[in-house]
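In structure tokens, one chain follows: the form predicted alone.
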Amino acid sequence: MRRVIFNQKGGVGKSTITCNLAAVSAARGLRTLVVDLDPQGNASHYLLGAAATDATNHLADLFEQVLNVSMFAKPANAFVHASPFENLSVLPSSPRLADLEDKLEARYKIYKLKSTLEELESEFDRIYIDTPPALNFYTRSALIAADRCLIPFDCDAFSHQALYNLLANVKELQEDHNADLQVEGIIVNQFQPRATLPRQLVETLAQDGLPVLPAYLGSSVIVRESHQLAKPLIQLDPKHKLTQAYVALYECLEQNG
């Protein structure tokens, strides 16, 4: 199975959303890549902490190697590097993917990350992809190679307002490239119980009729330390309420898969 985490905007959970169901997945005994499509590498270096930096035969030297064709290419297990963690595995990302982007899509090499995954799925039971904050050709991509697409929504009005419209668009992709992929539901993320907007924002997309996870995501200054350390909730603190969060919303998403 592979899921793709995207919204268009910035700041919404991501990556750290990416990378903690991942992790909940891998410490199930699933062999799990997450897949790190954003030039900022954010994902990454979550998961690989300095190693990220050091890495050679990342995903931007995978996509060169598309666009400089070689009968020496090297298979896609190649570009895949294994965490600290045990079943979990990354295809890193680099800054150089923002100066490949117009080049792989000239050539119209928006197949190739799906091409790319189907190659792996023998070897891993599930792919998390992270996007960049954009629709662009990255995104696209990953919409393209993904059976589900999960939306971060972070509860406050302008994310509302946008969310229609990516919805809009992850529509017209399914119509015109990947009639298989599922919106599988929206993350609420950042989410304060006891305050009256973020409750009324949640309760107006349930009357909407979209698929709201109902597991949500509150706010913790563990999230912070989780990313300094490198180490994903469910490693470092099993019991805390934002890990059981977690753990809720991906038994909720094993459920209905």
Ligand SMILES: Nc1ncnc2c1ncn2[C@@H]1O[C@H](COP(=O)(O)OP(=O)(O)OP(=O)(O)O)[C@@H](O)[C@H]1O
Second form
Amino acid sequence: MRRVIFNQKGGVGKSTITCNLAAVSAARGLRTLVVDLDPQGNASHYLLGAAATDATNHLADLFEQVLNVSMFAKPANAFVHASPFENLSVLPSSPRLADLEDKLEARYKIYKLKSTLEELESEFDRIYIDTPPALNFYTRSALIAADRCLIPFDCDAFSHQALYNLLANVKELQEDHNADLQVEGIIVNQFQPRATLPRQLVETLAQDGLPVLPAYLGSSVIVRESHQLAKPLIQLDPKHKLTQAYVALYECLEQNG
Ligand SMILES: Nc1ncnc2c1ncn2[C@@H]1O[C@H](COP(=O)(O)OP(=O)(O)OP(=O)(O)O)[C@@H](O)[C@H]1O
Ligand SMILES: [Mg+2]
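If the structure you just shared is the form predicted alone, then what does the corresponding form predicted together with this ligand look like?
Complete assembly follows, chain above in first position.
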């Protein structure tokens, strides 16, 4: 199963959600891979800590290999890094990914991520793909490579309007490139149950028939601590309310199959 976490708006929680759902999956014993397609590398740093910067064989090296076709190409798993957490691996990003984007696009490499992940499919039970805040070559590659799409929503009025546009973009991509892609649902993030506006926005989405997932993620300062310590919530504090919300979300997704 290959899930892409996508929203072209910045800061809605894509990287945090990718890494924490993946960490729950790994803690449940599933062999789990996080693919970081964002040149910012936030997911890589979250799961690998300082090792993300030191590491060689980043995703950018894999893509460079694609551009410089050679008989001595390394297999995709040469670019996979084990994280400190059992069953959890990362295909890490680096700023170099941004430099390669135009070249990859000019050479029509939009299906390369898909074939790379197909190559890794026998080694992983679950693959989670983090994307940059844009609808660009990398996010399109991810939407083509995945079979499920999760859309974080940060309960903001601007995000609400952008969501309809985003869903139209996903639909177009489904029609043109990936009939297997399912919009698995909208993840309500940083939800404040006592504030009126977020509640109204979420209700409107549901009334409009959008697939809002029933397990909402609240807001907590533990997220910052978790990033700083490079430790996903399930490792940092399994009993925390937000961790439990992540577990509930994970279970809801797995039950929907
Ligand atoms: N549930 C939460 N509670 C509190 N803070 C959160 C929560 N989820 C995310 N954040 C904070 O929101 C910010 C953005 O989160 P994150 O980096 O995961 O978003 P993103 O969509 O990946 O951003 P970008 O578009 O830049 O890649 C971070 O500072 C993070 O700490
Ligand atoms: Mg991010």
